[in-house]
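This document opens with one chain alone, in structure tokens, the form predicted on its own.
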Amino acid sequence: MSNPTSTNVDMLIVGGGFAGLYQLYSARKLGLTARLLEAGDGIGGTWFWNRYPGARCDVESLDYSYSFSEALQQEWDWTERYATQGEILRYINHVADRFELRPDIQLHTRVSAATYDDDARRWTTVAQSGERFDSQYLILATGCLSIPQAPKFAGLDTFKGNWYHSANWPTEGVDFSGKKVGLIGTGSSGVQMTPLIAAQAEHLTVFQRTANYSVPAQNEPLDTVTLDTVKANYAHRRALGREAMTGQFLNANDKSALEVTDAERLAEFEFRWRGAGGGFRMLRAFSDLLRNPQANRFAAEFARSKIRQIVHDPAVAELLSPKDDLPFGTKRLCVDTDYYETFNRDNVALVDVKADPIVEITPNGLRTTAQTYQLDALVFATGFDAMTGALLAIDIHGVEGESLREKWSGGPRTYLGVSIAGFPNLFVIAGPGSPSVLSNMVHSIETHVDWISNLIRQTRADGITRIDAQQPAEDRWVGHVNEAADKTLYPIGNSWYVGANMPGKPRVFMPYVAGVPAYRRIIEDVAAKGYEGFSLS
């Protein structure tokens, strides 16, 4: 029996962004109850909390936005081909308020554990403030990205200055003028902030672990021209994103970097770095770059070669390019304007620490092995606990009590990447084993949420009340997805895909490499057959 002092509805979502959103919207298409907690003071999710300096998405505004309502796409107005978190954030809240989806979002609501009671067939979902939610759907619409890593460094509370994170910035911004700044980590935070706070700050000093490559945005306004062209005819491009490798709008070479003449190569590369612009097209420069050894080397040669003509020192450009040991986009390649071109401001320092580790932080700045620096101001872009760690930060229990968390304690394992086995009713929205973070998050994400409507959807219609991934069916994805990644280099890159970025944490390759057009015929083909490796009952 569900109990009475619980908030009782149909589906429970827990996360309040892009996922979150449509999944609540959908919902409420089906009829169904609903409730979306959200930790935050504000809905948008990775857009509200990441609002460190030059916060951008990698992504494409036309292609990272929502397909579900033509209305949407024709009155939204995107001003740039990259947009700024801040106008992510307002068009996410044009989402709700334009939905009317507010009345069922709930705010300043941290979930912190889950139990499945299967005599009930529902959840029962307990909030940090003791709050109980009782529902038959369990939605984890968590994010990728959404547990900062923490700052972990000997003395920080010593410091006598400010510090940040670049995934807790303070609202009202931070005036870095005539302040000597140290910027620990150049992921795709870093490479974004630095070009901003150089140009502000009396002195920045950057303290690079590993060198990331970096590609440029191109970046530049859209014109009413390009919005009319696109808006009278973005049926199809979304339907050419549907069948794009990345879910997105881009012009993909189909040829091999190993069949094409020298000049051929250089010019194509040439063209994705100066005109196309942006990682995801940068990595369709040839078809084979994530597969090929050698093809990769010429794209990372290539990529090595723009950082020395780009950076005055050569002793700054020779710490800025990446080692053999990283294949070119086997990490998140970081998508910049100006990132190289800040190295060679006089007011700008770069730090191996790699070569010279970080010992401790001090009342007045940061100590390496080899030398102190006086710093005023701290900013942490370490990164993110990604794909898992909001999942586990949930304390989720099972059918007969299993443990997520003890589950998953090899790596994560899924079912699609949108169900686990023994956790009924629960779903996981572009969740590891999914394309995920390796396509336009967008586009996954609605096509997660579909593909869930259609399944909840048709089993009440059938008095299904229970649907749980059969676990052999999930022994043989998280095979599959394996096998997917081992036919590529990702595997190889020490990247926070495989949780190396995580002390502790297991080594998996845990996105879904073989495209968003793949995954979505095999998801399609499970529910033509009746939903194929799912027990309903």
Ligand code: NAP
Second form
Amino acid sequence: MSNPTSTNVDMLIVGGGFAGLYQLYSARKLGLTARLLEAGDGIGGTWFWNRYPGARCDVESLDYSYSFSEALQQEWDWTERYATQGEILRYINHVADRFELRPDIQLHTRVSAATYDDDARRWTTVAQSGERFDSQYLILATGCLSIPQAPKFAGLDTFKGNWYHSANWPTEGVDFSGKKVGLIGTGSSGVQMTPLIAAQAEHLTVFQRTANYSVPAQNEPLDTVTLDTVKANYAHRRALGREAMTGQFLNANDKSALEVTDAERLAEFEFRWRGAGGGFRMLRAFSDLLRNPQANRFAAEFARSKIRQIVHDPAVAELLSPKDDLPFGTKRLCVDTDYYETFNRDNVALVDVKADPIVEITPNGLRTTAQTYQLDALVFATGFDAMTGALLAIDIHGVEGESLREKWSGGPRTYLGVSIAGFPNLFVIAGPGSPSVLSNMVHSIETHVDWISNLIRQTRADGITRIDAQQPAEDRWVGHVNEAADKTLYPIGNSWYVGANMPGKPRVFMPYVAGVPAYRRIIEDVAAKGYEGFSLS
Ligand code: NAP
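I would like to compare: after the form predicted on its own, may I see the structure of the form predicted together with this ligand?
Zooming out: every chain and molecule, the one shown earlier first.
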């Protein structure tokens, strides 16, 4: 029985980014009533919140876009190879308008709890405001990087200047002109904003704890010839993406780094570092780059040689060079424009806060064990409680009141990265245990939403009202996800992929590493076998 004081819909969707919007569009196609709840005061998810200077996607715009509508992909003109945050946000808003999604989107609504009623076979979801929603299906499209890791530095409340987090940037922007700025964090966000803040501020101090690898994006404007060529056969580009490891064509080389000569290896790395490549193409330079330690060391050393070539001061170059305990690409590779070059500017300094840790924020800046720094503004690019953070921020209870927080206390457990045993009719889009953040997210989102939609279409036709993953199937999947990760070098890196950035988080490699094509074949096979591993009743 549905609750008369709640909003009743067939499907409740939490999150208004790429995943939530496409899920809403697909729910409508299925003839379901649906409501999408979004915490922010605008849609866009990641691209709504992360407005820091230099924010842009590290997947090419022609791939990081919906493929479900030929008309949409024909009418939208991306202006750059890697789109800015602003352009992606305009695109998302265009999609919402074009497909008239807004009437079913409710902004300013942060979900705090969701409880399954096994008699009614429905979910009751509660927002922070107390508003209640009753639905047969609950879709968590909450994103993998949507709970910013709040800085917990002592003394922050005494700081006289303004401070900002990359993922909660003021809509009106920030003017750093004439200011001494301190930036903490050198992951993708910090690396992207460094050149822009340096160009504006009087002085920028970058506080680096761990050097990460960064490869130039080789960004460029997209001219009409390029756009027309892609659009003339967009299906071809999408098909190449579907069969590529990460859901985007990166011209993967199937040779081992060990089977070529030194000169050939160098030429391949150069090719991928320069204009013909850039960004994640570097990870596909050799088939064993992320599996074989020696192959990986070649890439790491190549990247370090580039840093030494670019950065004039050898001591700064050494500090910017990732060390051997971080294999190349095992922490998400950064994709930059002029990052290393920025350290040649007179108004930029690099501070090693591993050797000399931050002790506290002071009213006028920051103090490390050895030094004090006078700063007018502070920027935290300190990352996120990744992959599980947004899911566990909701107090979710499944069959017999089982708590998701308890179930996942040792790390996330899913069946196929999309379903959780004991939590029927609940689906996670691009969640832990799926290719997710290791892939072109828009591609993986479409894969999941289409798969969930087919499951719902078929089960509704069969009169099935309860869809639950079986515990043994989930256990086998978790084992398989771990086995796949253990065949690679990924688990070695102290990254947010393993939760290493969050003190106390269980160390589990969360995404599924075997690639988009292998994953799709598995989930298609599960569907073909009548949704093997699910209890349907
Ligand atoms: P991140 O990769 O987790 O980097 C956080 C940085 O903050 C790290 O350098 C970390 O150092 C540092 N840090 C955290 N706490 C610290 C502390 N207490 N003291 C000193 N340093 C501290 O976060 P992010 O840069 O926001 O990126 C997260 C992910 O978002 C990326 O990996 C990517 O997937 C996505 N993203 C993508 C783009 C893009 O598409 N181009 C842009 C931005 C973000 P340690 O390494 O030592 O922990």
